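In structure tokens, one chain follows: the form predicted on its own.
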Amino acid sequence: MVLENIDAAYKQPKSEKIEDKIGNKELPIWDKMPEIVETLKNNNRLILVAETGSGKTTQVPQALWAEGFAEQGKIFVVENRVAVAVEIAKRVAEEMKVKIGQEVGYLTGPEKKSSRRAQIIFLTSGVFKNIIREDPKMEQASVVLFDEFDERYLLSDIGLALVEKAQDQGSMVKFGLMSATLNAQKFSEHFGGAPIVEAKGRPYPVESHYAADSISLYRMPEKSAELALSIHQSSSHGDILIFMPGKQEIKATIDEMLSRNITGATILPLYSELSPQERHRVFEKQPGRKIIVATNIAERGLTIDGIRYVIDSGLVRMNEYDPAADTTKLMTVPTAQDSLRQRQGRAGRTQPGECYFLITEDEFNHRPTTTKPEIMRTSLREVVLQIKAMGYSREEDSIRLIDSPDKKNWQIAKNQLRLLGALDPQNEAKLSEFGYKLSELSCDPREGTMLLRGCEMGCGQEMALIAAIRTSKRLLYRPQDEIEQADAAHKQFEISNLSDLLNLANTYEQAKRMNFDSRWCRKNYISWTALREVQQNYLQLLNQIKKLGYQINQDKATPEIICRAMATGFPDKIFENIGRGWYRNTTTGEEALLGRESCVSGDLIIANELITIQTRRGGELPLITLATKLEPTWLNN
């Protein structure tokens, strides 16, 4: 089918009916729609720039399927978050008129809906970081689309250098780049001239205001609640949106609102530890006007239908990695002006909206431009090793990045690795046959030594699900105006004083035995979604190693061999006590504070998770937030 009249083509009598399976071809990107197609056909990469609101995630891969792009291989569609890929694809196959999981599924860690005879898949950039690994040529895929590209997430960074490097090896695979405030000039040019299409325009214009002078983090909540009370007694129809940093501000937020007795509204936090069902509760209809505290979880991809109005705080809270120290900084930041305009964007999709912003228009106009592209904030150990293990080397260029980090960065993830004995010492362009291994894991390469180590011990099993909690999302939380009861329920899980993993370990345990009741996490102060996320892992990691021919132990180990295994994947991160709850690392002098939560106690520990956070008074704070007790003779083992 040639797209030159789409709407006309669309309207003919097919037997199959496809005009009945097409979505909403009121959206603004079907004006672009015979372009987009005709490019994809004529061209294997495209750059696609169309606003937010305008339909480019869901109408998009519908088009291709519909001109047959699917009868060459599957279209993949990667999304930055599991709550996005999850939602859009319950859409796209709503709009379809088909069954979730057949001909449009969805594929992440913790949620997948997938059939073998999918043809449009949604796919969390992980998971097709490991559909490329296992198919480098992409021959089962006709399109990859990256959604959202301007995010630029590690896992999509290295999955779109793979695909084009599929390409040069003379796969047919396509790929398009969609965003709304992508550089696109950019792209184009590092892809040797991709052509680029625009799509202007958004359903309904979107109304902008900015505070009169700076409001401190401290009191965004507050002047949230203050007008989005003002909003709601002032205007009779349209919901509304508020974007805060975190839990801790989305809670304080609907605290604020809720001492100001607003009636009338449903009042619905969003973010990405919720459970499908309380997730989902904000895309179904709630008696009166829905209020939406919500993450960045919500700046894109997802459309919520009914949102008139957006309450900006500006911020955003992201990791910043600190390869020399080879600690991560959980920091609030300013959000940059890309995600400022895609978070203005939420309003105005179903009818005329209004952004207010925070910020003053003077500090909108001095944010950066782009968000920080993340492997430029990160560790790099896990690249250099899924690099090296496809037989390709980032130093020789054979694998080409958009944005690479400092030399000195790559040399630490080198050293790093050598470390773990991930490096061939006779030739460390390649990976020695424990650091192929290694590759073949879901994990970082510090949990997988700490995995397959742990195997040869007899610890495999245990070590399994500490890897697993490890990549997961944290399994216990506390809200700031509940520290001591949550202190108080999470008190019953410490088993051990050896080691805080073993602690974790057994709260998954116990969580288990209760068969993951929502109730019983809520009131033990237990992230349900992380205990789902960690079974899902779990499982991978078993089903992984059994792979790779390792036994799986049926004794219970001793929490002695646990904590040596757990040792080895830390070798770097031995550190002394020095008195008054710090340590000194043992190699390096860094010196960091143990964590008050933390159970272990000892003159050496081994620093599982090393963070630097934020004072009140603007300070940096090095902090080991998970140890494990290292006994002297184990350095001789």
Second form
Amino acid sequence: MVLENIDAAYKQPKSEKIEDKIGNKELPIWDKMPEIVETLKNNNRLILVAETGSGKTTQVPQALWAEGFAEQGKIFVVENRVAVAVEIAKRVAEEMKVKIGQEVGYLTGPEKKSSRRAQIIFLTSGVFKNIIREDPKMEQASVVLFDEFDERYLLSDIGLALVEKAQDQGSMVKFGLMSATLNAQKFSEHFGGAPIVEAKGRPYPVESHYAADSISLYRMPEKSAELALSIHQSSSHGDILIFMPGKQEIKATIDEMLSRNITGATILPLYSELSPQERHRVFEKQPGRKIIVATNIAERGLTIDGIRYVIDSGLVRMNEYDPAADTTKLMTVPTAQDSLRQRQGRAGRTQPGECYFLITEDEFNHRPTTTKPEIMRTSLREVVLQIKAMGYSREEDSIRLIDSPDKKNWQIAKNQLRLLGALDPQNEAKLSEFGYKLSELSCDPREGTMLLRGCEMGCGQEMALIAAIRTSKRLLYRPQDEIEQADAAHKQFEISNLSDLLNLANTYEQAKRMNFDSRWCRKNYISWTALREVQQNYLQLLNQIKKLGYQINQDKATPEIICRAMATGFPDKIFENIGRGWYRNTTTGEEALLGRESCVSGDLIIANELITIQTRRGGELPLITLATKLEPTWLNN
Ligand code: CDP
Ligand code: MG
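One more: the block was the form predicted on its own; return the form predicted in complex with cytidine-5'-diphosphate.
And the full complex, kicking off with our chain again.
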């Protein structure tokens, strides 16, 4: 439908009807609200593009609620970040003057607060995937809003494809895509001419500055610290937000500032591994000017009140899956223009702002316009498994993806599933009974296989913990300048030289014995948030295997049995020792270095985690970061 028609059809501004008690009507999005509401009343899809800070995330769900959408079912808002789902839900509850967890709730893996009668629910795409799997027709929902859809995370692409599928099959559920930088035309065409509502206008102007010359990654912390200090000295007010690619650079930037004896400011790091309390400090009032140094966690979604200056390294740490080698590359890469604009938009949300790009204007103009969708840079094992489990037979065509990876990548995923025994040998379009069971688990099919086989072998409980560890954030951290202290601390938790995962499981058990005390965690270089995530995932997996009818046993859980169970998930990841720390894959011949932090050695090992890292000189190094020892006799069972 064309916009003019909507305007003509609905001359009466509907905003008068919307209850006065909700929202913040000053925000620019309210000018378009009648159009947004009417479009969604008359269509089952909507594409909404409006500037960051205009009020999409906080206002649209409230307006739909006020217009009675919740009477038909819940209003789901799918977020890409736990922190955004949590903070925004709290904000919306506050604006609606209700208690968080009642009418307005949030559901994320590690943190949740919601009730049966919640009508607006902010949730992560992972949680949404589980919900739509249980309820493929989405009978419980009236509308699903995909927020910041331009980020194109794998699970939001899949979630959206499944909602479209539900609509095709007669479901009444509606969906909306929300973004500040989406190519509305492209998505409208993909969804058969879905109506677009566009709201132009940033709440406040942001002036851009560019670097005169290129700056290397190595010098970013120093440069940004210098710039932050000169802003701090020359301007009287306004907080500063600095974007760095990772934790390491954040720490270096903070150290640079501290070494210059800065006064009258509070310097705060912000990255996803911080505990919710630590994270929340950036939203609270602090003595003096706030200088926040963040990863791209702060790029979108969140409003940090008072930010007037943004300093952007123009870099991001990103994973890129290499299907041929089945490894993930961890890279620091230049951010695309959509990201640069989002970061710039962090200033100007509550006042006019300034953005200092630490790249030249020419570099800016030559950056790709959009970030590569995650589905194009990830393993498809889990995608294929989930799609097949929902009864769709040909993963390439049965659900319509906006961007579909290479045929080759699908094929590799299918080969891996076949190897794990997840496909029906008579008809590979279908899952085997074992494959269906795997699809019920909230972990990668590799970890799922070792978990279910572990149950059969008498070590289900241990394997559930190990699978939970592999599904969560990294448990141990090794700060660049404290590597020796960290390694020494981690050494205490080594109980075996058979598997790094056994030692991680022991680390978790010890932390649990300490009641996850955060000071103890910090002293031992263990991530508190990762521990909580492991705990959640562990309980979830135990429930899932119980539901599948498995005994949660540990009667035969010797280290050897556990290692044998581990091998079942990695039949194609067996490496032989070729000397000087290097190993060779016995099937593919590919070579990799065993990481120094691994406790394992021997003639034959399983690579439980294999990544490619960038070396200082810019080369690439395949590295086995988690390994398990293997005896040749363990393979024949
Ligand atoms: O989603 P979008 O970027 O369009 O904006 P939003 O998250 O709905 O926030 C809209 C506006 O609400 C922001 O520009 C802030 O002015 C205000 N806000 C705030 O002050 N504090 C929050 N925690 C959230 C929003
Ligand atoms: Mg938003």
